[in-house]
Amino acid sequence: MSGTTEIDPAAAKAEIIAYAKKRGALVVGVADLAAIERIAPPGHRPSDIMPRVKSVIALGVGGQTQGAWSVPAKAMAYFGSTETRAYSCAYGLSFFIENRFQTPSIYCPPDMDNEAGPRVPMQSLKLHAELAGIGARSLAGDILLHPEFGYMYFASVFTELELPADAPLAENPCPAPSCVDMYRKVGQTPCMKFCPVQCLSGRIDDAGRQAEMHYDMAACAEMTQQYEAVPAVIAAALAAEDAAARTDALFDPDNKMLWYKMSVGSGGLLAQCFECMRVCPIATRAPQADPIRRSKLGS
C-alpha cells in the first residue's frame, strides 16, 4: 500500500494538521521518533507496535467547559473527561492519512498493557505529546499543560509516512507565577495542597522552575481509577463470612455507584478526580483554556 507519486512531507504535514484541527484538535505536532525510541522502555516503543513506523503524530483536544470547574466533585466525576474526543479525532486521522497519502497508519492504542498490569500503558501518549511540543510536564503528576490551551487530553497516530518533527516546548508554563508565590509562603503549590490524597509533592528552584516532581501514582489510582476498585469489591464479597456481610460488600451505597457506572458505560469509571486541575491557574485560566474565550478569538 504505497503511493505512486512522491509526497512532499511539509505539505502532507500541513494537510494532516488542518484535518485534525477541523475534527476538534486544538494542537497537533510530530514527535521526534528517534527520541521516543531512545526514552521509552523496550516493549513500549512505537516500533514495538508498528515495525515500519516513520512518524508519531500527537494531538490534543480541550478539557472541560469553563463552567465545569465550578461544579461539585461528585458531578464532575461524570463529565470531567474529554479523552474520548481525542481518541475519536486520532482514529479519524489515521484513516485520513491512509486515504489521502496511501500510506499505512494506525490509531495508537491508549490502553493498558495486559502483560504489565493496569497501571502501565502500552504507549506513553504523554511522552509523544511532550516531544511533539504540544504539552509540558506539570507539578500535578502525569498531567501535561499547554501555555495557551491549559489542560488537554492527548492521542497519537503512528504512520509510515515520514513527516518533519517538531521540538518540545521551549518554556514550561508550570509553575505559574501565583503558584511560585504560594510555594514560597507555604511550601506547596495549589495542586499539592488541594490533592485529596496528598499524592503530589515537589520542589521549585530559586528561578521559579520545577526542580523536582513526585507523584504517588498508587495513592491516586486507588481513589480515581475505579476499574481497580471493582475486583477489590468482588474479592471482599467472596471472602465475606456470611450472607449479610456479602450483601454489605456488594450493595454498599458507594459500591452501587460502581455497578451503575459500569451499566451505563460512564467515563467516570476511569477517573473521577480533577481537584489538582480545578485549582491550577494554567488549566483554568490559560489564554485559550476557556472555550468561550476561544470562540471570541476565532479558534
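Take the two forms, find the largest set of C-alpha atoms that superpose within 1.5 Å, and that set is the rigid core. Residue numbers count along the first chain shown, from 1. Being a predicted model, the structure only gives us computed values, none of them experimental. First, how it differs from the form predicted together with its partner chain.
- Once both forms are fitted on their rigid core, the CA atom of residue 63 lies 2 Å or more apart between these two forms.
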Second form
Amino acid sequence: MSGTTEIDPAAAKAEIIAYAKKRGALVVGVADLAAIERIAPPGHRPSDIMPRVKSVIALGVGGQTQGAWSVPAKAMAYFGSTETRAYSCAYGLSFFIENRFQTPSIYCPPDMDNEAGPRVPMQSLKLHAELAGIGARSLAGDILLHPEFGYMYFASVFTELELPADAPLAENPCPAPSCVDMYRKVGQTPCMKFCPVQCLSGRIDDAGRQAEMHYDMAACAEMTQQYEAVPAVIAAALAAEDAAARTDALFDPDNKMLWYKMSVGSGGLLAQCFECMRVCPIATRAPQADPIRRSKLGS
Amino acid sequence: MTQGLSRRQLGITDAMIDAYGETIFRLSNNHQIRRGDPVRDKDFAAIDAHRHELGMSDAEIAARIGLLSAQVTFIRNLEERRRFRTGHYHMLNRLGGGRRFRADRMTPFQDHFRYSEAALGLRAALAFDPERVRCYVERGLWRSDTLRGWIERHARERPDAPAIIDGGRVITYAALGRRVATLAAGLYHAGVRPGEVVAVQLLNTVEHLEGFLALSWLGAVMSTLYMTFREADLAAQLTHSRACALIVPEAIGEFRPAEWALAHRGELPHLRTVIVVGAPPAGAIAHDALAAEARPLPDDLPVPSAADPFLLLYTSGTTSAPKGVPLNSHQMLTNARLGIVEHDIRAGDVVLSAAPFGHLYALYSVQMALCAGAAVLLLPRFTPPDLVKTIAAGRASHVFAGPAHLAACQAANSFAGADLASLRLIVLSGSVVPPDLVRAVGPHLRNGTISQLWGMTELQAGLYTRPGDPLERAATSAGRASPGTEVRIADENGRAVPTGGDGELQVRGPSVFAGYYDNPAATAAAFAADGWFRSGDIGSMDSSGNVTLSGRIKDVINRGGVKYNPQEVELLIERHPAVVQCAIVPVADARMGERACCFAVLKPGAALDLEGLCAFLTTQGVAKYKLPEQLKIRAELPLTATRKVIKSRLAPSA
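Previous: the form predicted on its own; requested now: the form predicted together with its partner chain:
Following is the full complex, with the preceding chain placed first.
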C-alpha cells in the first residue's frame, strides 16, 4: 500500500464520513489520537494493537422506533442491541479506506481483553467516540448520548491514514432539563430511579450539569452480562448434592435458555437491559434517531 | 488459570485474596465514580487525579498495591465470580410493557415464590391422580374458575347488581370488587402471603364473607373454625392447619378468642397475626384497618390460579378426630358452577344460608350465588323468627339450611302465615333429613319446593334432588349425583351392589378431595383400592340413580353377629312426644359383642324410661333385636356446627 502523502486529509475524511453514513452510521467522527493515548491505560491504547495508527474513526449506529421503547423489557432485550450493525459498518469502512486510500486500516476489536478477562475491554470504544465528538457521557453509567441521535452503539476503525480530529461535543446533553427537574424533586434522575438493580446514582450541580456519576458495574453486569451465568451454572451443578439436583442445575428452564443462546450464537440476548435508556428523554426522543425524520431534515 | 498459570504458580494464597480481594474489586471498573466531565473537557489533570475512581486496569492496580498484574487479574476475576448472582433478569420479565421498575414495588421473583414450608406442604397435599386431572380438564369440568375471576366479571358486567344483602345494607358487585381487593391488600400488608392458611371464626357476617373472598383474591387459604370452638379445639386446629393468621370477633359470649390466641402464641408457632372484628386487644390488628388499606397489592403479585389451595376445612368429626381437607378452586367452583343450573340459581336471585359459613355447605351456596351473579343474603345468627323475617325482607329465592333449622321453625310454627312467596327452593343438608319434616314444610312453599342434598367436606355437593322432583323424593332420597360426579354403592369388598341393595356410598369426581392434610393414614383409609372415595355412609340406589341413605358404617351395631343400622330407630325415637333428640351408640358386651345404648334429650318436664321407650318402639314395629338396651338421659348431646350428634363423644358407661 502507498503512503498518505498525496491524500488530502480533509477530503478523505469527508469521503469516509459519507461512506460510513451510507452504510448506516448515524454519526461519524475522528478522535484525537494523542488524547486517547494519554487517557487509556497501557495495554489499551490504539498503538498497543496498531503501532502505526494515525487516526481513530468512531461511528455510531442505532435508532429505535418510539414503539420499541414501550415493548416489554424482555422483548426490548432482543432488538435493543444494534452493535452488530455498528460493527459491520466499521468492518466495511476499514476495507473502504484500504481500497480507496491504500492505507492499512483495521476494524477495532470490540471485544474483551482476553488477558484480563471479561469486564475489561481491549479498547474503549466509548473513549474513542467521546473524543471524536459523537457522544457524551451520561449519568446512566457513562453510556454515551448524542443530542440529535440519542442512544447509539459505537464502533471504531483504526487507520494509518492521517485525518483531522474532531473535538468532543461542546455540551453534554445529559442531564436533560426534565431530568434536572426530577433530580431537584426526588434526588434521582429517571435512569437512577428506574434501574432494576439500582446500579446508578450521582449528583447534579447547581448549574444543572453532572457533578458526580456513580456506577455499580458489577450489579449492572448481573443483569446484563449473562456470560458469567454460564460458568456459574456449571459450578452450581458441580456443587450439587446429588444427581437430581445436578441435573436440575443444568437443565432448569433458565439455564436451558443459556444453552440455547450459546448454541445459536444469539447475542442480543437473554438479559440485555435497556431500562435506563427506556426512561431517558435523550435516548427516547432523539430527533434524528428516526430515519424518516432524518431524511426530511436532510441530515 | 490466568495466562496459563495456576493459582499456586501465581503465588496466590487465601490470605492474599482475603487481604486484597475487596480492594481490587473496588479499584477495578466494577465500581465507577466520575467527577465532572473530564474526558469531554480533555482535562487530563482531573482524569489523572480521579483515574482510580473510574476504574483502574489490572496493571495500574498492581502497581498501586504492590502485586503482580497477573495476580490482580486472578484475584479480580475470583472476586467477580464470587459475587456474581444469576437470575436478575427475572426482574425484567416482571416489568412487562411500558412499566417502570420501582424498588419499593418490586419483590424479587424468588421471594414471590418463597412459599412458606406450611404453604408448600398444603399444596403438596393436593396430589390428585394425574389421570383424573387429565380427564377433568379434557371434559371441560376444570375450567380455571376462581372467585376473583367471577367477582371481576360481575363487577364489569353487572356493577350495580346486589352481591351481598345484609339487612338494609346492599353491597353491589362493583363495590364488592373494590372492597375485597382492598381487604386482600390489607391482609397482604399484614403479612399474609399466597398459599398461607388464615383461620376464621366468625358468624355469617359481611366480614366473614368478604374475608373469604379477600383470601381467595390474594391466593391465601381460608380455614374455618366453628363458632362453638373454644381453647382445645382452637389450639388443635390452628396447630394442625399451620394457620399464620386468625380472624375473630371481639368476643363470642364470654370468650375472647383474640386474647386467648395472643396469650398462647408460644403454643401456636405458626400464628403471626391476630385480626379482630371489633376492638382489638394489644398485639392484634383491627379488621377495619385492613379493610381501609390504602396500599394496593404489589403489581407483580401472581394472580391466584384455580389449582392453588383455596380452602382447608376440617371434617365434622362425628366419629373421630377432625381431619383437614385441602381443596382448590377447580374442585369447589366446578361443583358450584355446575350446581347453579341444577338448583335453578340465576343472576338476580337471592341466596340465603341458614347454615354457618364455617361449614362447606354454606360456602357452597355462596359460591353458587357468586357464580350466577346472584346476591348472598346474610343471616348472621339463626333463630326461627330471624330466618323467616330475613327470607321475607330479602326476598330470598333459595335457602340452604339443615334439617334442624327447619325442624326448629316447624316446632315454633314460624312458617304459618309467613311470607315465603319469594322462595323457589329450600335445600336441606348437613344431617339426616326426616321425611316427615319435608312433608310438613313443603306445603308452606307456594312458589317453591324442597330438595335434599348430600355432601361432605371431602367433596362438597355429591348428591341432590332437583327442583322438578316430586316432594316425596326429596323427603326420602338424597337425590342423584351432581354433574360430573360418579357414585356407586359397594359392598365390603368394593364390589358394586345390585340396584336397590344396601352398601357403602362411594364417590369419584372433579370435586372429590385428594387426601387429608398431613394425615396419610386417614387418606389411605378414605379411598378404595381403585381410587373411589369411601364416604362411610350406607345407602341404596334406585334404577334412576337416586340414593337413599340409611346411616353411617361406623354406627352399625353388631349384636351377636346380627348387624343393623340404628338410624331408623333413632328417627322413630325422635317421634316420641317426650324426646327432642337422640343417638344410639354401641356398648361393648362380653356375651353379645355389642348392645345398643340410647342417649336422649327430653322435652322440659318430660320423663322416659327404657321400658317405656321400648314399648313405644315396639308399637312402631321395631324388631326386638334393634331395641335399645340402655337409656341415658342427657341435658344436651354433643353436636357439630351442623347439629349432627358427635357420637364419638358419647360414653355409654357414664
